[in-house]
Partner chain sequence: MAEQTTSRRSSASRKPKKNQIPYGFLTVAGIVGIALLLNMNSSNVAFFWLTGAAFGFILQKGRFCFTASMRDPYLTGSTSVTRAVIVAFAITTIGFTAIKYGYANAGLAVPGMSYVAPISFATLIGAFIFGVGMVIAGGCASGTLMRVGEGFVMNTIAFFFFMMGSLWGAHDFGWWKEHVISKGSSVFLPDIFGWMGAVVLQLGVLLILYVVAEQYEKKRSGSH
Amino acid sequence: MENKKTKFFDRMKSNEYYIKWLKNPFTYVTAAVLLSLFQIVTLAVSKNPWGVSGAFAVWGAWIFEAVGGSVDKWYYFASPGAQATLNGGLLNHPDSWRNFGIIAGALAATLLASGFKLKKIKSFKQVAAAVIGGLMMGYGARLAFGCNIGALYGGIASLSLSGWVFAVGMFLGAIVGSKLLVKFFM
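Generate the single chain structure for that sequence, in the form predicted on its own.
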C-alpha cells in the first residue's frame, strides 16, 4: 500500500498540470484577472461588491453580545439591516463565508506550494510591530469602510472616485510605512 502512495505522489510531482496550476505561483497578470473575475461573480451573485473587513465588525459585535454586551444602540448596528444581520447569525452571513473561504484558500495554497513553515519568533520588536501594524490596518480599514478589497477593488469596480483616492492613499501609506519599518525595525 505504501508503495502505491509513493508512486502516486511521485507521478503528481512530475505532472505538468500540477506544477503549472498548484506548485508554481501564478503570474501577476493571472492573479489580477482571477481577482477581477471573482469580484464580478461576487457582485453579480450577492448584489454587493466584495468586502472583507465589514465581517470583522459583525464578528466583534457577536462576540461582545456573547459576553453580555449590547450593540443595539450603537449607530453602526442601529439600522434594521444591521440588526437582521446580527440576528441571522454566522451561518447566514455571506461575508463571513467569503472570509472563511479566503482563509481556507490561503492555507490550501500555502500547503500545495509546500510553503508552510513554523518559524521561531526573532524578537519582541517583531511581535510588537505585527500587533501594532495589524491594529492600525484594521482600524484604517473600518474608517475607510473597507480594506484594499472593499474600498479599492469595490470602489474602482463600481466607478467610484473613492476607490482611486484610496489607491493614492494606500500607495503613499506604503511608502511611509516602508521607511518607518526600515528606520525602527531593520
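Can you give me the structure for the form predicted in complex with its partner chain, which would complement the form predicted on its own we have just seen?
Chain alone follows, minus partners and molecules.
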C-alpha cells in the first residue's frame, strides 16, 4: 500500500502538468497577474486591500503583554478599535490568519515542488543582518502606515499619492541597503 503510494508520487514527477504548474516556477508576470486577482478579491470581499505588517504590531503587543508589559497608554493602541483587536485574541484577528496563510501557502508550494530544505544560519553576519533588518522594517512600517504590501502596493493601487511617496523612499532605502549589504554583510 505504502509502496504503491510512493510509486504514484514518483510517477507524478514526470507528468507534464505537474512540471508546468507545481514543479517549475511561474514567470514573474504570471505571479503579478495572480496576485492582482487576489488583491481585487480581497478588496471586494473585505472592503480593504491586503495588508501584512499591521498584524506584526499586534503580535508584538501580545508578546509584550505576555511578558508583563502594557501598551494601553500608547497612542498607537489607544483607539477603541485597536483595543478591541488586542482584547479579541488571535482567533478573532483575520489579519493574523492571512499572515499564517502566507507561511502555509509558501510551505505547500515548496513541498509540492519537492524543494523544501531547512536553510540554517551560515554565519554571525546573517544573524546581525536579520536582527538589524527586521527592526528597521518594523519601525519604518509603523511610521509610514504600512509595509511594501499595505503602504506601497495597496496605497498605489488605491490611487493614493502616499503609495508613490512610499515608493520613492523605499527605492532610495534599497540603494543604501544594497551598499551596506555588499560592504558589511557579504
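Numbering follows the first chain given and starts at 1. Superpose the two forms; the largest set of C-alphas matching within 1.5 Å is the rigid core. This one's a predicted model, so the numbers in the text were calculated from it and none came from an experiment.
Does residue 115 move its CA by 2 angstroms or more between these two forms when the core is aligned?
-> Comparing the forms between these two forms, which are aligned on their rigid core, residue 115 does shift its C-alpha by 2 Å or more.
Exceeds or equals 2 Å, Cα of residue 30 between these two forms, core fit = It does not reach a 2 Å shift.
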